[in-house]
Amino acid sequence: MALSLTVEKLSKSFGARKVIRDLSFMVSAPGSLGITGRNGSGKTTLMRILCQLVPPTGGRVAIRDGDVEIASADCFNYLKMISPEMALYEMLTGYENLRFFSTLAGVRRNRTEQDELLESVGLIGRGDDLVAAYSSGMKQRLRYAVALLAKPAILLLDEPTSNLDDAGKAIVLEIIARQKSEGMLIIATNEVEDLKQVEHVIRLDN
């Protein structure tokens, strides 16, 4: 896979406050990058910019497949992000959330495939339960299942082990190992153990 993500002279300001200044880096697949820094240094903002959820003040982000730069409208076909803030529909069941998000992603996953996803994140047998009845850790596990529906080439994890117990953290480490060997992985965290899983680390300091 000749896939790369390039950040060129990126900056982001909120009014007079500069969060990110003149940041440049590149990640190629297979490969992994960690983003760390003190609270308020811009980790989550950077992840949102990479996902095109927030526009930069200056600079640009480019995804290239070989020599071809992917159009902005098509970037969502390549990447998915998981964060504790990722919205789920609590009035729906786990299965219904998977069906809804698979439709948005333009993929088809039958019940067997959905069960395989739920099993991979430790939620097998809980697919018929309303998400409102899930614990915070179970919701985080479901977020992983949702993001993995489309088997993204680029996976962005914001605070990847947030709200997870030891069993949940072990599941995330398995997902991290598989993603960085088969595609591209970018994580934003201050957890030392999480940062040990990536090849390169950028520290933000504004």
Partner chain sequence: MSSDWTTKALAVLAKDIRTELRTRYSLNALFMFAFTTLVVVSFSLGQLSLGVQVLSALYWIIIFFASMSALSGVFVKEEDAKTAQTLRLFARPSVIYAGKLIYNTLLLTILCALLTPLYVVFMNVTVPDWPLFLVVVLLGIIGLSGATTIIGAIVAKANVRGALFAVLSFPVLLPLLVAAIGGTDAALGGAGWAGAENHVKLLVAYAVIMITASAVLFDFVWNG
The other form holds:
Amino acid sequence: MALSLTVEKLSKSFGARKVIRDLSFMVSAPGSLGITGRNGSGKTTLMRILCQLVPPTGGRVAIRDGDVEIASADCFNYLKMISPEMALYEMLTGYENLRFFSTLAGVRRNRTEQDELLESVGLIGRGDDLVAAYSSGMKQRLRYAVALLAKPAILLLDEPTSNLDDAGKAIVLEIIARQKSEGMLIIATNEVEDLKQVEHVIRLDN
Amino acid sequence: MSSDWTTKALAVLAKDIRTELRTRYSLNALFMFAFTTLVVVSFSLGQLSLGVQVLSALYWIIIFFASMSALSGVFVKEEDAKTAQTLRLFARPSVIYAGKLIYNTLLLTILCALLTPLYVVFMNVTVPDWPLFLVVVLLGIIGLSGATTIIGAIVAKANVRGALFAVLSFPVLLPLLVAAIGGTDAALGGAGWAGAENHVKLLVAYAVIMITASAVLFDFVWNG
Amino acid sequence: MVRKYLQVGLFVLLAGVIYFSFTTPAPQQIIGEASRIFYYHIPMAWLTFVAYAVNLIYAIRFLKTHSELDDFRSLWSAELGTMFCVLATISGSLFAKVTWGVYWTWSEPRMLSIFILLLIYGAYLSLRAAIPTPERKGIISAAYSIFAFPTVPFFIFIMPRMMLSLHPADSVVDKNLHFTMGGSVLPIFLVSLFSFTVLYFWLFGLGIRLHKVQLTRSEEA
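So that was the form predicted alone. Now I'd like the form predicted together with its partner chain, please.
Full complex below, order starting with the chain above.
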């Protein structure tokens, strides 16, 4: 499977303010890309455009499987994003969140598999607690577990280590290493440590 | 419609029911609003002997205002808690719409199941034709949630939701209210199925049109 | 230059309509002088529907193109339509007072339908005001205006059959589709209808030209 993500002449403006202008790049799997730039330079906006959560003002984003372009309505099946802007259900427990999102993703995960996932993000034993009772670092860990449920071909990380302690950061490094060798990884961050993990870096400066 | 699609839509429904049972946020507000309105109406008009037409109109006015207090919740909650973004990366819009539509229909069904006996008692109503009455109420509920579910998704994207929901819904719901009040009038006044035929047809047509239009437009609203 | 001649032509036509609508015999003998409002009321009602139809067309187009200009066209036509709708409601209400003795009645389907349009587009404009980001404003309000549209035929075609109409059904054409009004009435009415329609399209184009100028200004700034 040679999956690739192509960005062609992308631009985005909010009213008269141009945030992204004429941006083109391509990433193919296995591979990784870092996006950096000062606050307000459009990192998060670019990530949201890549996920098709926001339409671009000009240009386009295409995901191709070999030569076949994936219809934009199906793109969400190929990518998952982890971002502080995307929350899980606070009034459901960790297990319930995992079960709900795995049903939506069309993958059945039994209790043992759910436990393995929780273990890999260091949340084992907390699966029956309501997410509302989690600390912000634990919520961030659960986001990883949910995003990895369906083993996405493309993983986008927006501020991947925010709210995480050292143990959490180590877990993220492991996930990053696995994702960039097995699939595609795109990170938006200003942390130098995170940028060391990727092959190419794009700097957004208007 | 594959069974896969149905499973996912039902998962959305089950998720909403589970959170609702834990918080009781919408159901309590919905029922208490309807109950308070019923008491106010009964208290201020109870001494008068009201005609069948007035009784059917009041019944639907109570349901209309109660639903305005709660039906936008399913989408407002998702946008406010930022879970809507997560959902977009996990499911097709049609799955979400179907789950939310069934949820709102269920919520209204429970409301009417609780409200109707109280209405009969408090307003001193006799219902000569229960089957017709129930058919009209059920069709009215489906039309009501069919039209307002997408409007809930619309107001979830805006700022002043409470007032806006009623403002956007009322003109769209007027045909439904006219037909539902007419049908209820026939059921309470003894005109029977013959008298209610046009209203029932209209209620069916309304629900079909509104749900079809919603299904077409929901993608734009949800991703907009 | 051509535009200038068209403007002068429109001015002459509208001035002619105003002059002749008051100097010729009243269109309807029984109602008398007040029936002259017919030359204005019907064009206003007609343009309400034209403007809202244009709003709908550009709303559908905007969902495909996402072009800011299509959104503006849709909005501007809705605003013009609302102006005509208010004028049609007021002129209709005055006419109702003279002919039926009341300013307002709920049992008249055509009054109801124009009132529903006012509610729908009032809601449409308040929805726009409540959404902060411009692109989302366009998409969401376009979806609402398309969604609310199916209610309109209901009031025009179905409600009149369920209610007894007070409206003069044979005021313009009778049951055999022949024009009922003789003499100077028909020509004045048709010229009035035509020139008010041109007036709408002129206003529509004017707003769009102004908008384009503002756009280039803000881009230069």
